[in-house]
Every structure is written in C-alpha cells, then in structure tokens.
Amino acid sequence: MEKCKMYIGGNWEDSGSGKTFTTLNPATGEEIFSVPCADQADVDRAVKAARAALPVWSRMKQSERSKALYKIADAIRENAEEMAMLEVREHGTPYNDAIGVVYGAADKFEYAAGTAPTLMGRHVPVGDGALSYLQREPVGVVGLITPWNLPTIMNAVKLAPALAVGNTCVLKPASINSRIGLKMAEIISQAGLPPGTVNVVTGPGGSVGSALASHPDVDMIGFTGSSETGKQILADAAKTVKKCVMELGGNNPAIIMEDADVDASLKVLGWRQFNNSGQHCSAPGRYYVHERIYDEFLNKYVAYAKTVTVGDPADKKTVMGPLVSQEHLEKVQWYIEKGIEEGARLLYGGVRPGNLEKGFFLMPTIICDASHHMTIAKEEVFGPVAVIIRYSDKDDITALANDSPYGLCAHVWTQNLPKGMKLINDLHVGAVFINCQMLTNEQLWGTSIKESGLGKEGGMEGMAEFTDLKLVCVNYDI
C-alpha cells in the first residue's frame, strides 16, 4: 500500500499526528492507498503558507501567472495516463472516460490562464474633475473543498480561476480518493509557484473541511458536496463573515413531452444517467414522461439499460464502474426499496451484476410508475437510477417540476421548440437544456438557485466569483 503526504508550502509533510486513513479501490474494496489526517494544526501551517505566498503571487504580472496555469496545463497532458489510472484506482471511473477528465481538467487550466487577462474592472462616469473606477482584486487566501464524484475535474474546476486571478489555495480534496487530490499537487508543484501558492491538505470534512470554513485567515470558501454539508460549511463560515461559492445538491426533472424524439432523448439523458454510475449532479433526477409516449419511452430505456456494461473500470469495454464506496451504495439500495414499498415498480435492474463478486457494482436501474410525492422523486439519489413519473395534460408540469428544495438544472425535451421555450421563465432554476445537455468552459454552472448553492462556476461569472470588486475615487480638479 503506498504512503502519500500532504503538500504545504512547497514542502511534502505527514501530519503533525502521524495519523493516517486508507482509501479504497472500489472496484474490488481493497486498501490502496496511506493518506495522512490533519487537524486544525496542520489547516493553521497551510493557510500560514498560502497567507505568506499571497502578496507574491498575487501582485504577479497577470501575463506571467497565465504562463504558471498554461504549464500546469502542460504537466497535466504529460502525466494524463498515470493520472488517468488514478482516476480508474481510486474512484472507479471506466478508463475511456477517466483519460477524457483527466485532458479536460487541463483545458480548465488553459481557459483560465486565457481567460483571466480579460477580466478587468470599469469606469465609472461621475462628472468633469473626477474619476472613478471599480478594479478587481482576488479575494485572498481561499479554501476549495472538493466532492468525491469527480474528483480530477473537480480539483480543477477550483483551483483554476482561483489561481488565475491570483488568489492563494488551502485544497481539501475529498477523504474518499484523496490521492487523485495529491497527485494534483504533484503536477502543480512542477510549474514554479511560490512555495504556499497552493496547499493540500486530507483528512475528513467534518474535522479538516470546517477548520478551513472557520478559520479567521481564510478569505473565502468554494465547496462542492451536499446541501446537509453545504449548511454546515455555511454556518461555519458564518463565524468570520467570509465569502462562499457553493454548488451543492440537485433533483434535476426531465421533461418529456408528447412529441418529443425519444431516441434522441435517450442517447442524451440515459448516458448522463449512467455515466459515472449515475454520481453526477447534473444527471436526470426524475423523469416526467407524457402518458401517450410512456410506453414507449419505458421500453427504449430499457433496451438502452441493456447496452450498458457494467465492470472492471480498467477495462476499455467498461461503460459504468462501480458506486464510490459500500456506504453510497447502500445508500443508493435503500432508495430503490423505499420506491418499492411505496408503489413504484422496478422495471430493469437495482441489483448487482451476477459475474462481479467484488467491489460497489450496481446494475443500471429503471424505476417505473413512480409518484411525484415519493421519497425516491423528492430526494437526489446520486446514483444510476431513472425514476419515471407519468404525467399527463391535466398536470401542470411547471409546479411538479419546480415542487423541490432544489433547482440546479432542467431538462426539456420536445421538437415544437416553441412550446419548449416558454417554460424557461417558469423552470425556477438555473440552467435549462432543451434537446440538448453541454457543458462547456465558456459556459457558467447554474447554482445559486434555492439549497442547490452559491455564486456561480464557470466561464467568466465563475472566475469574477474569485475576484473582489474595489471602488476608486479620484478628485483631479485641485
């Protein structure tokens, strides 16, 4: 089992404990990994770190931070395969979309050392013999903490427009695969930052994940994980008035209209179902299928089920891997009995594969005849289960839709486009894909909507998330 240490101030250290936790291969449960715990003492020693590098990296020519990003860009594109095996190892992504993350989290760096340089402040106009203007500054010492579902983009979603517009990280990568989190640090510390410019820290959330929330030097918070967490971070956080950028939980309806291409909805929303084995925040929460194509849709769905294939993620013929860990899949299992016993029917899986003994498999899984008041439709599964509601044109979709505490992401699916676009206004939340789902660097990431989270990611609006905006006044008429 290898041992790892964290990466504080340019230096590879144990915690001052000595303690440690193992991180599992979730495809066959075995120990893998030796990670260090922190503690308060060892969050103190980073965020020392990441306060000294500020005013270094921080007052750095934007030119010269960009040129830093485009070789962490670099570094990862060299090392893509090793981190890509990681990715497979560590959280059970089927290796053809692990080396696609792991090129996509360079993308994410080179966007945002392209990007930064453009995002300047304004002038003010307030009349002759004056001049004002709002200029943007980074925040300061920030703290990303980052989920476990997709841990290599996820690292770099943060880090990167965090870093760009010149702010200091203390990264608290999920306990779960903490070492795809290291190895970030790894690839980093070979684009000659300033020691503290970026710090890794591993341990649990609850211990490690609310000393960063409540520490005084620490700036500001990103987060992503769940609402329960996010609140918890929140009030943490809340001690010192620091600012927060959360992306947190999602129940993402579906809407599939009469006339709606069910082929063409299947190839989008049944990948995004299953991919990553249903871990996705954006991924179909509940399905609300008209009554004259529900037959349909069911039966398409499931020969579409049957094409995924469910195995070693090491594999290149593997579509889906296994869950993260026994816990989540439990999880996911309780959710699938409690549908049951509440009326619903489960139509094609909800079990594991017969010809895996090993690891936290779970067939792709359809649930059917399901009730917008049940506890599978109400809550986010996370996990490959399609939950089928059927409605019909007595039903006002509108409110069934927006009826959840959250309101990351809805989909629409129907050819009159028309019909399709007036439901935008109404679908109170904060990214709409009609016919479609894509997620580009360009584009921001719809949280800020109800418990789904905070400020936005992504594109432009995500990266001035980490800036602060300063107001100038200048008197010239002396």
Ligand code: NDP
The other form holds:
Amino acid sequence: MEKCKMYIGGNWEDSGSGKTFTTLNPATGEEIFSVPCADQADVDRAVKAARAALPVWSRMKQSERSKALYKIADAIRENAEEMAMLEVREHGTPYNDAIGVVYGAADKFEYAAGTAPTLMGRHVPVGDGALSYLQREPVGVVGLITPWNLPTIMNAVKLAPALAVGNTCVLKPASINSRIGLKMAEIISQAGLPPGTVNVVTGPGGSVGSALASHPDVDMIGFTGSSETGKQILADAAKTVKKCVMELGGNNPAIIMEDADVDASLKVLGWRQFNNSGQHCSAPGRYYVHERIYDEFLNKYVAYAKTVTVGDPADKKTVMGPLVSQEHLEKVQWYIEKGIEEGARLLYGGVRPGNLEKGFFLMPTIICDASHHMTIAKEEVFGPVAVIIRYSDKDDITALANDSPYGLCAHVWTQNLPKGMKLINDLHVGAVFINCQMLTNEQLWGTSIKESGLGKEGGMEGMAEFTDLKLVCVNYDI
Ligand code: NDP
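Got the form predicted alone; could you also share the form predicted in complex with this ligand?
Once more the chain from above appears, this time first in line as the rest of the complex follows.
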C-alpha cells in the first residue's frame, strides 16, 4: 500500500501524531493508500504557513500569479494519465470520464489565470477634488473543504479562483479520496508558488474540517458538501464571523411535459443520472412526467438503462462504475427499499449486477409510480436511481417542484419553448435547464436559495467570491 504525506508550508509531512487512515478502491473494496490523519496541531501549522505566505502571494503582480496558474494547468495535462487513473482507482470514475475530468480541472486553472486580470476595482464618481474607488483584494487565508463526488474537479474549482486573486489556501479534501487531493498538491508544488501558498491536510471532517472552519486565523471557508455539514460549518465559522461560500445539497426536479422530446431528454438526463453513478449535485432527484407520455418515458428509460455498461472503471467500455463506498451504497439501497415499502414500483435495477462480486456496485435503477410525498422523492438520494412521479393537468407543477427544502436547480423538457420558459420565474432554484444540461467554465454554479447553499462558484462571479472590496476615498483638494 502506498504511504502518502500531507503538504504543509512547501514540505511533505506525516501528521504530528503519526496517525494514519486508509482509502479504498471502490471497485474492489481493497485498501490502496495510507494517508496522514491530521489533528488540530497540523491544521494550526497549515494555517500558519498560509498566513506567512499571504503577503508574498497576494502582493505578487497579477501577471506573475496568472503565470503560475498556467503552469499548474500545464502540469495537470502532463500528468493527466496518472491523475485519471487515481480518479479511477480511488473514486471509481470510469476511465473515459476520468480523463475528461482531469482536463476539465486543467481548464479551471487556465480560466482563472486568464480572467483574474479583468476582475479589477471600480472608480466611483464623487465630484471635484476627491477620488473614490473600490479596490478588490483577496479575502486572505481560505479554508477549502471538498466532497468526494467529483474529487479532482471539486479541488480545482475552488483552488484555481482562490489562488488566482491572491488568497493562500488550506485544502481539506474528502477523506474517502484524500490521495486525489494530495496529488493536486504534488502538481501545484511543481509550479513554483511561494511555500505555504497551498497546503493540504487530510483527516476526518468532524475534527480536521471543523478545526479549519473554527480557526481564528482563517478568513473564509469555501465548502461543497451536504446541507447538514454545511450548517455545522456555518456554526463553527460564525464564531469568528468568517465569510462562507457554501455549495450544498439538492433534490432537483425534472419536469417532463406532455410535448417533451423523450429521446432527447433521456440522452441528457439518463446520462446525468447514471454517469458518475448519479453522484452529481445537478442530477435529477425526482422526475415529474406528464401522464400523456408517462408510459413512453418509462419504456424508453428502461431501454436506455439497459445500454449502461456497469463494471470495472478502468475498462474503457464501462459507462458506470461503483458507488463511492459501502456506506453510501447501503444508504442508496435503503432509499430504494423505503420507496418500495411506501408504495413505489421498482421498474429496473435496484440490485448489484450479477457478474460483479466485489466492490460497491449497483445496477442503474428506475423507480416509478412514486409520489411526491415519499421519502425517496423528498430526500437527496445521490445515486444512480431515477425516481419517477406521474403528473396531470390538474397538478400545480411548479408548486410540486418548489416543495422542497432545496433549490439547487431544475430541469424542464418541452418542445413548446414559450410554455417552458414561463416556468423560469416560478421555479425557486439557482439554475434552470430547459431541454439541456450544460455547465462551462464561464458559467457560474450554486445558489443562496433555501438549504442548497450560499454564494456562487465558477465563472467571474465565483472568482469574485474570493475577494473583498475595499472602499478608498482620497481628498486631493487640501
Ligand atoms: P459531506 O458534507 O459529508 O462532506 C463534505 C466535506 O466536508 C468532506 O471533506 C468532509 O470530510 C467534510 N466534513 C464533514 N463533517 C465536517 C464538519 N463537521 N466540519 C467541517 N468539515 C466537515 O458531503 P459528501 O462528501 O458526502 O458529498 C455529498 C454531498 O455534497 C451531497 O449532499 C451533494 O449534494 C453535495 N454536493 C453539492 C454540490 C453543489 O455544487 N451544490 C456539488 C457536489 C456535491 P470527510 O470526508 O472526512 O467526512
């Protein structure tokens, strides 16, 4: 088993206590990496290193910072095969997706390097004899706490903008795929950033993540994960009034209207549902399918699910790999059983594929005849499970879609575009996808609606979250 070290102040270190934990290959259940288990003292050292690096990194010319980020993007591309295989081995991402994820992470650094120079201060007119402007500054030392569901991308989407505008960072990756976070540190260590600019500490969220969130010398937390953890982090961060940007849970409605192009909808939604084993925050959590096309939708969804090859993520023919852990697999299975117990029908899947004895695998699963009030429709399943509810003209579809503690995004499928667009204002969500699902570097993600988050990630708006605006007023008429 490979032994890994943490990255603190430009050095590779064990945890101060010498404690370690292991990460697994979800396709086999085997232990693959031994990772340092940090504690409060390690977090303190990482934060101290980041604080010491801040004056150097934040006052560097923007062009120099951007050059360093371009180097990181190049290093990711040069190491793409190795990074993709880590995604395959430690997360279970099928190879063809993993390689795309790695190049996507490189793009995040390139985008941040290119756009940060345009995120400048603003002149504010105040009349003769005086000058007033808004100066954009980095927030300072930023704690980044990331989830396991898209590890390479999740680390990149936070590190890139935070660094580009001059913050120094302490990253705590999800424990389950800690090695992937440490690989990012290895890549960054090749780009010549001042020591301490990026630090990566590994260990349990409840102790290491919480130590970061409550640390008095951390200025901001950038977090992606569940709403429950988000609330705990907000409580910790409140002790020192930290800025928090939170990308939290969702249970996204997909409204399939009577005039939807069912084949086109399944190409997009089916892929989103089963790709990465449905462990996507933007995947549909509940489908409302109009009664006039309900049977067609079900039949075609089953046909689609049958085309999804489940298996070894290292095999290039595999479309869907395992779920991330035994614990998560059991949670998803519990939701399926609960759905059936509450009266929904298991239409397809719901079991481990017969040919796969080891690993945390589940067949693509379709649950139909669900109702809006069932547990499986109300809570976030976060797995390869399509939960399908029939609706009719008598239902208030926007009221059903909005009836959730979450408001991350919504999907609408219709060939009557004006009718679909009428929903935009009524859907209380951070993103509406009509007849598509697209996310590019330029677009932002995230929302401050209900329990799905606070602030934005990605795009210019996401980068701006990592800055503060200082008001400067100068009287030159004295
Ligand atoms: P968790 O909330 O369980 O964990 C996320 C991170 O927080 C991990 O690094 C975890 O550490 C850490 N953590 C756990 N407890 C604490 C704590 N008390 N204080 C500080 N840090 C803590 O989420 P998952 O990893 O299970 O990810 C899945 C969730 O993420 C889903 O709810 C999904 O919707 C959401 N998500 C949201 C996205 C969005 O853009 N809105 C995008 C992707 C995912 P450890 O790993 O050690 O437990």
